[in-house]
Number of protein chains: 2
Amino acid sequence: MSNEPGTFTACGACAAKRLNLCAGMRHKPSALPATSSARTLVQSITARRVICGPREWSEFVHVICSGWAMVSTAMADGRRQTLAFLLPGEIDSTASLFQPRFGRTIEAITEVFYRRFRREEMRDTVLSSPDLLRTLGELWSAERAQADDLAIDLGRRTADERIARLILDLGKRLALHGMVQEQTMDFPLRQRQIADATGLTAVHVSRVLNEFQRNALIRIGGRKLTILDYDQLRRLAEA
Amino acid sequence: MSNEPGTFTACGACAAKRLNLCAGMRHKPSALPATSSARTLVQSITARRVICGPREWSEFVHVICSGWAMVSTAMADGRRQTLAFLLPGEIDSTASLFQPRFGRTIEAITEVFYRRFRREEMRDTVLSSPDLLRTLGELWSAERAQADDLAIDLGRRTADERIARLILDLGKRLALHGMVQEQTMDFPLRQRQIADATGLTAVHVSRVLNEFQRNALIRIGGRKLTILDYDQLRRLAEA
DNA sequence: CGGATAGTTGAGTTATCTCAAATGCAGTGG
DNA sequence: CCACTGCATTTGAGATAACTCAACTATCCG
């Protein structure tokens, strides 16, 4: 449930544990070469601060070690779209170990430790292991999906749906690596970053949320969230 | 501009040319196993029709020679969300080639002729060859930035926008093939079509389509589009 | 303690939706 | 060749989810 570096839990079902990134995680060591050891120091970056610019020719994939991290786009009149949020074990996108993301900033949410790996060295290692490029595979099926998902929440579904999807979706990916206990779990989120991950304004999502509590279906408070009652909110989530 | 089988015209940008999928389409032999040619004899199916259903585990990835499809996913009450339009030497998803698309609809919007690789010989002829690999990862790079545009769109722009946007890129797509001509494309889709791709309604879509005519922007009839203001569009556009 | 950022709340606006009826158009069968 | 049926589109009127603006309050951090 911290912040702290030392802390992240490795789990079968996460990107960095399934290329056998988890060096500096304390975990296995890396697959990568060892001449690359020195290039791919875990680095940390203070919250709100930027991580990849979307200007930014980046020759790095980043993989996020702990903390919250988020990826998104800003529009010249300055509309924004989050794209997706970041937790620990995950990789910025599968396909940035081939291309770098233009026009998308990766920023801190909250404090962040985090893995640059050379993108060529990176790339060179998966592809050249059979094991790594199948898990490569599913990982880009899996994003794929959420893709797709993301898609159909912001296009056809109410205020509601989507946060309580957010929130859902979030519980599940923490859950992973044990950080969510007795229905709690961090969540620095500020409610402008939902409004822009939910295609929302933040003064709606302030509504939503409220309503949320009075109806006694999560309870929010000192950057926590708890689901009070998950089958409801589930019924709320997938309709 | 026809949806004949043999007038599909490859181009250096499409996926079916760029991994070499393009035999049978009067093309360069397919880079697939010599055992593998009699499962991929081109497809044909009607309008409306469904291609790959969303419950199918299907064993193979679709490539499109003529003809438009879509991918879209059906929520239990009816709303509906489009992901994708399928053109001429379209591949259904990169992904698809490691796992198939559960959830998702493929189906064909006018007669469509395709091809079907089974996904297993596919993927280890794609991964066993240094180039294709490498025109794999720029091809899901693509359509990673097309899914998050997707996203943008239907979470921050406009109805007007959504719908300039999505005519300047089927008409970019086109255009690499030589089926725009004089600024005028096919365009077979019905307009609910258009309002479950842009996640709007069929009733909105007449709206902004006849402004759109009323300015001057466009014009559509017998299932043809005319950009006469490209200009025009495109500010709309990229607002 | 003070300033900045975040969240709440109310009131009024608007883009888009819903419903419904009217029209047009294409294919079918007699 | 026409009447019929079923879809697609248009148009109007009214409803609503979500937005905007603005003021107020709470919270955090130095």
The other form holds:
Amino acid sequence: MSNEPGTFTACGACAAKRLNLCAGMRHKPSALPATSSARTLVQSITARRVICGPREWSEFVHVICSGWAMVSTAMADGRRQTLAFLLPGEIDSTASLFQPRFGRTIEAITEVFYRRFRREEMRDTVLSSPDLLRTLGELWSAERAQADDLAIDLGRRTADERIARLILDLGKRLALHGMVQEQTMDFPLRQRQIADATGLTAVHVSRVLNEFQRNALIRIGGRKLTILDYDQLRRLAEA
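Go ahead and give the structure of the form predicted on its own, now that the form predicted in complex with a further copy of the same chain is out.
The next block holds one chain only.
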């Protein structure tokens, strides 16, 4: 990362390179107008700030370069359901390439560096590249599976099973980018954020996490989580 405000130059180390979306956009200058947002620098935002509000999805698609964010939807009475946690290298939603996702909010959990592209430009670039289209299909399939799992979690699984599955899913996704060391990963989530993602109360989440630690399944501290007994945690998640 450079010292110039608003820039992010370590693209070679960026987890988003797995998507090849940024590179694909940059390598097609003839398809982009001089004022294209794809030519802008990566933007940054501090923790707990909104990246995209529920009425601001009409024009842009977001790719997370570093940091953690979440996508959520709120009910009229203030209750919120977190639909997805966004990790480095992930797009806000594959569906957002084709139509706005109104009603959803993207919020930074940690400091986040992200790049945003105009929807039409990114869609045209992806559809013109077989490699990017194949990657998009894989991402869509993964998102569809996560949506199915969320429905089953909220409808049928116990609190222990939901939280165990969340931990294992985050660990698997972070491991794809080499961001897990000896079963230890970043874990900046607050209990309320976990509660909103699992359909539980913060008190219930606290009880389950404390139980997991007493049983030596995990260790949490310093915004890190270490899986101490992977096999037992997996058995619990798959119960």
